[in-house]
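Single chain ahead, by itself, as structure tokens, in the form predicted on its own.
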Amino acid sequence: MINVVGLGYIGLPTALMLADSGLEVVGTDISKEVINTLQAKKVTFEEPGLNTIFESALEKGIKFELEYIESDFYIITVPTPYDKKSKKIDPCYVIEAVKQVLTVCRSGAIIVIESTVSPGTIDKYIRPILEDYGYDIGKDIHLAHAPERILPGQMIRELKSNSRTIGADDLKIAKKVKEIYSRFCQGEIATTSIRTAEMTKVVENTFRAINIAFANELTKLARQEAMDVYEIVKIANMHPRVNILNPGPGVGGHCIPVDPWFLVGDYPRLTNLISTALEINESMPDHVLNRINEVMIENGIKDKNKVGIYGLTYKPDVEDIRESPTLQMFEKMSDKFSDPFRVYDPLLNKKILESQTLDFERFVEESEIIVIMQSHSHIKENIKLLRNKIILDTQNFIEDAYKL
């Protein structure tokens, strides 16, 4: 039996999974809500194709409980926040889930921690914990790691195809461990020890978080130079070893903005380009709300009222929030923009923002500038709703639009 610890955007996709693939599976939870929906044959959050692996879970005995489970074999995937004046991880989440389950685990236990962790975390946090409660490890209780690869909005596809990290002290842990996850990841598995697998996840999102920061220090040399950043960027790529990706509003979700911190944290002296890089992204909020302040100038537009802010989410067709370049912004308005703009997202129908809106026609009506910051399918397929609107896209997907 495996118990899945954790049933977020990472553990409840596992969970599924492993079930699915005919292993006999436990999902627990501390929140009573979420393990309630469950229970009730409910998924916790949309995301394309989990209602059918659901099902197909639910078939094949996968169960759902408050309460630890007596096993072999732990996946831990509870949250790692990081704190944003130190920037280093905070690990009590990943400590209380090993401490609860010391107090069940059978003598030989497998866990594999899969929340993703600075580098040194498990030697710093979860080897002494083994060790005060009197296990021999690599004897009485054995630890993995197997941090997860996936993106929103693909978790199921992604989950399948990805290739994965196994560190492990023993190899033969580590090759059980792979056997494991060999039964629903079809993508290459590799393994390794523990403190790389630690490392190579980071190392993964901090080289994505660099890349982005590139594109976003360029648009706004390009914006300073009175130059068109995607024009730039489109035949810049046409070398054949150059690839720079588009600028955005902002970097969101739970990954990419996060994890390099851990490296920053750990290693301030060592990490310099990644520090700067992560400012750069951290910056672009303020870089909208400059640019929202030149196109209202310029339209003679005094009313900040008039002004709409179209995506809260992170990603576009996505519901996370985690993160999001919208709320980063509002976050930092200045004095001249101390009241929030009115905001739409259409995959959010409840209120979040006392200035959120949830009628996507009033909002336009009411709006002279639309500030598109996700380009969520549900824009493109209205896009006519927005003819005689003045645009700010920060997607760069309407032709006769404000640019960053």
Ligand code: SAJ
Second form
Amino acid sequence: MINVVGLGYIGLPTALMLADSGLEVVGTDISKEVINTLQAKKVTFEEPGLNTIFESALEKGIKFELEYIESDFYIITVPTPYDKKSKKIDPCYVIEAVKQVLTVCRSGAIIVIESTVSPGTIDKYIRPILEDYGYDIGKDIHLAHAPERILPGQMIRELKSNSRTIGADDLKIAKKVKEIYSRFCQGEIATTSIRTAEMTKVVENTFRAINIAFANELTKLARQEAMDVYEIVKIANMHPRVNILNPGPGVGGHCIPVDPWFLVGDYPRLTNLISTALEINESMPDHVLNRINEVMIENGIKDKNKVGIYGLTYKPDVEDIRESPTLQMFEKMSDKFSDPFRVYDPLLNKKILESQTLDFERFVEESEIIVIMQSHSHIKENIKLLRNKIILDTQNFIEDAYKL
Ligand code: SAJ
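Alternate state requested, the form predicted together with the ligand (shown: the form predicted on its own):
Once more the chain from above appears, this time first in line as the rest of the complex follows.
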């Protein structure tokens, strides 16, 4: 039996996939609300394909409990918040979950940590707990790290098709963990040490952050030269060994703008490139504000109320607003603009901001300039309604619009 601890964006789909593959699975979460909802046969968040796999897992007997279950296999998928000031990870939830597991696990149990952690966290915080509880690691308890790699909006498909990394202290344990993940994962599964698995996950997201920063720096350079950055990137990417990512209004989510800071926090003298890249990405919301200002001046618009911001989430067609570029932009606004712009996002039917409107038609009607921060399918389907509006398109999908 497998006990999956933490039924959020990663834990729930993972538990469902395992149950769907025929394994006995119990999902545990500290939130009564989450457990009540799941026990009432309802999913806790929207994600393509989640309902179907949920129904199948229910049929195959998955259970959801507040309590940790006696078992010999645990997968921990709890959040790892990070402190914005120190830029360091706070492993408190992982630590608490491991402690709870130790009160119920069987001798010889394997504890797999899936939550993203900064490199060295398992050695520094988790091993000492096991030792304090009197466990002999490698004998009567085993540790592994299997960081997730899935993309919100494509989670179910990516859980099946992405390759993964499994870190363990010895090959036998790595093989056992690999067997479990192979039940649903058709991608390649690399086995390595725990430290390498921790580092690899953070390196992957850091690579992406640096690549996006390069595209963002090119954007500013092209803007100064009145050149089209998208055309430059498109042509450069025709080279067989060049793959520059897309410039954007900022980098959001809980991974790309967060994980690289773990390396900067732990190795400040060895991470000049990484910290500069992060700063470039964090400067993009300011760049958007400058562009809004320029577009307002060019069109003789002085009133900020005539500017409408479309898109609050951090990526298209996903409800998640964590570290969203629009929110980052509003945080920076207080010194530049005293009044907020009006805001609209079709995915958020609950008000998050004072200036947010829930009526799209009114939003369009009252805005002279519309700043597209997110390329939701909704705006692509309603593009005709933006006729006669001045558009600043930070996502580069509307022809003849102002760009970054
Ligand atoms: N972005 C750009 N330019 C690009 C691509 C993205 O500005 O060319 C921005 C997006 O607009 C968004 C942010 O970056 O605001 C992050 O988006 P994302 O799609 O790159 O990544 P996430 O945060 O949704 O998920 C990433 C995933 N990494 C990828 O390489 C696609 C996922 O594989 C990881 O599992 C996840 O982080 C994680 O949990 O670490």
